[in-house]
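What follows is one chain in structure tokens, specifically the form predicted on its own.
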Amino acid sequence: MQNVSVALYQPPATLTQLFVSPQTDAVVRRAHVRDVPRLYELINYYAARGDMLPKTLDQLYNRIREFHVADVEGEVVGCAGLKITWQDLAEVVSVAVHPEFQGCGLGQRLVESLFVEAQEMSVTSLFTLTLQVGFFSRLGFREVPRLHLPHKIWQDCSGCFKQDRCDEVAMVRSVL
């Protein structure tokens, strides 16, 4: 088995070392508590990348319940949180899969996931802000303006370093 690491935006510090292969099969489930560190380390990796905003250890404790991992062999490869922001709509957020996982269908699982949580849940909307339009435009997204979104406007985005410059894409999707 192949050794998997990834370079921290902060170094020295270094990611749990993986002895698994990207083709071993993963578990998508609820995350947990003793997995926030994981997630710390690889949506941080991605926002040092610009590919998403950064989250806090405090952020990810408090919001842990929104968030399903892939897991492959007890190792965290991959995540993605669901954010209710409305009675009928929700945020896909943090949709992140390890470098050496990517092209194995994580993602796509991850979010599907959410689908189903969603759907529980009676939330009949989901959307995200993004850079990845493709990804999301191939599990049924469609682009908005982003004034389409007010709940998110008024709840995150006026407080976010990127308001006045934001450069992700806003996609809307039916739950049902």
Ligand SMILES: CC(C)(COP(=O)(O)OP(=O)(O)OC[C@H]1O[C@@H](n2cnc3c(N)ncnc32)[C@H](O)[C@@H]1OP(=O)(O)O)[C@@H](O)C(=O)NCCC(=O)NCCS
Given for the second form:
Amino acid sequence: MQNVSVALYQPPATLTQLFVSPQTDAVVRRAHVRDVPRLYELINYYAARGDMLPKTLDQLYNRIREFHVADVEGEVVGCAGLKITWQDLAEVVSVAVHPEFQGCGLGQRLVESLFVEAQEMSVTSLFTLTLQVGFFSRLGFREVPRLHLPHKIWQDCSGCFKQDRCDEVAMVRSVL
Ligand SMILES: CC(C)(COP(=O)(O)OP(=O)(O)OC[C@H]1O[C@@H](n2cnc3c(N)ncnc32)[C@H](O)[C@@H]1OP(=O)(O)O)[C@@H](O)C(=O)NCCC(=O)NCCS
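Hand over the structure of the form predicted in complex with the ligand; the form predicted on its own is what we had up.
And the full complex, kicking off with our chain again.
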């Protein structure tokens, strides 16, 4: 087994330089285990700026099956996750696109890829907790009062550093 020091791995303040161009076509695909270090870097880069919640390496390895990535010539430049919550409900989590690749439609393609998976899984409703209301509105989500979401989802909030000052907006969308 490779000798990896999980505790010592910290995301850099800046993202690793990419050697691919936003003009190059991206493939949206299911994440592989080898993508975890780049997901960790991308998600925590935005988390450090307060845009989204952080993820540990442990969480990402445990939940790598939830993730879809945008891949440009082998470089991961975006990600999004679908977390099944209940019988007919799933959460869209950790949608992030590398700054150099924003505005190219990758965020939309990643979330649409989650829609396909949700349909395959017979999930009928999606929700997200986000600061990017405009982006998710564009993708058919609508704002709802946070307490309209099932009580079960708030269990996750108990470990969140934002739990007493949460500023995220609850949004829902039907998958049908
Ligand atoms: C939010 C984010 C994922 C969008 O990714 P992106 O690849 O730049 O978005 P796309 O190019 O796919 O945009 C799709 C549509 O949404 C619109 N859009 C994108 N970001 C938007 C925003 N912040 N507000 C309003 N509309 C937005 C685009 O204009 C586009 O609409 P159009 O087709 O009518 O032109 C990206 O900006 C990002 O990674 N932000 C930092 C991390 C973050 O905040 N993630 C959300 C966590 S929940």
